[in-house]
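Quick heads-up: it's one chain on its own, the form predicted on its own, in structure tokens.
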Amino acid sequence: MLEVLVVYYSRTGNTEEMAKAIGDGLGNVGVDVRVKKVEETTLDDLKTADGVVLGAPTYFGSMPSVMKEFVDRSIKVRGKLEGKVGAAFTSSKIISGGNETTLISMIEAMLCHGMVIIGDPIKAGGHYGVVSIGKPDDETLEACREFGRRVGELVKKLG
């Protein structure tokens, strides 16, 4: 069965809540889902997944150092992620906190691996991925589930 890995970092729990909702959406389309903290994720996890969704809070308009360190380590599996589906999500305290640049920083890393990126043109209005301002409300969590569903559908089409 096809598998999607949701890798996240969360200090306050907001990004974790989003990760779980994205995982729920993925599970609703019949793909295997693993939702893992970045600190517990290995490079082998990346290699075995058919899709990878990265999520992290926005820190100064970029991903936090723990996620960046993981992304930097992924150079060791360069060439092994080509053609896999990639997506990103973020949370921040304020709407002008640099959400889009954070999403782009994670997407850039996936593009360097040759991954196929899916954005979010439908519900959350983030275009590049789902965004939550503060604690995710019901509408944001529904957008996360929808985003997960769309990622899962693309994985199935390409798989």
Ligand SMILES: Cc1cc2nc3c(=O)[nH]c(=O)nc-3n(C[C@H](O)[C@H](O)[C@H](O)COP(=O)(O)O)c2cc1C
Given for the second form:
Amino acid sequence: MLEVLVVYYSRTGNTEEMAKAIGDGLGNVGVDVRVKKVEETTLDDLKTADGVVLGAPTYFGSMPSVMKEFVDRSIKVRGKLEGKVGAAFTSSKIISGGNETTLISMIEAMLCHGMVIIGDPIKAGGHYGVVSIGKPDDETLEACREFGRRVGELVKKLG
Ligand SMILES: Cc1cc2nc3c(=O)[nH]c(=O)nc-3n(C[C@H](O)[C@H](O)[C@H](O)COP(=O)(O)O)c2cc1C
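What I would like now is the form predicted together with the named molecule, since the data block earlier showed the form predicted on its own; can you produce it?
Up next: the whole complex, starting with the chain shown before.
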């Protein structure tokens, strides 16, 4: 069965709630879903997944060092992630606190791997992926589930 891996970092739980909601959305479209903390994710996990969704809080307008360290380690699987679906989500404290640049920082890494990035045309989500300001409210959680569903549908389409 096709598999999607949701990899996240979260210190105070906001991004974790988003990760679980994205996992719920993915679970509704008939793909295997794994939602894992970045600290527990291996490079083999990346290799076996057909789609990877990266999520992290916004730290100084970019991804936190824990996620960056994981991304940097992924140089070891360069060439092995080509053609897989990629997507990103983030939580920030304020609306103009650099959440879009954080999404782009994770998306850039996935582009470097040759992954196929899916954006988010849904009003409640965000253009480059889903964003939550602080703790996700019901509307944001719904946007996360919908984002997960769309990631899953694209994974199935690309086979
Ligand atoms: C080191 C650090 C840097 C942060 N930098 C930003 C920032 O640049 N912009 C912003 O809006 N929020 C910033 N925040 C706030 C977090 O992004 C925000 O609280 C987020 O919801 C935390 O997610 P989490 O609960 O998944 O850990 C920062 C927090 C920390 C600890």
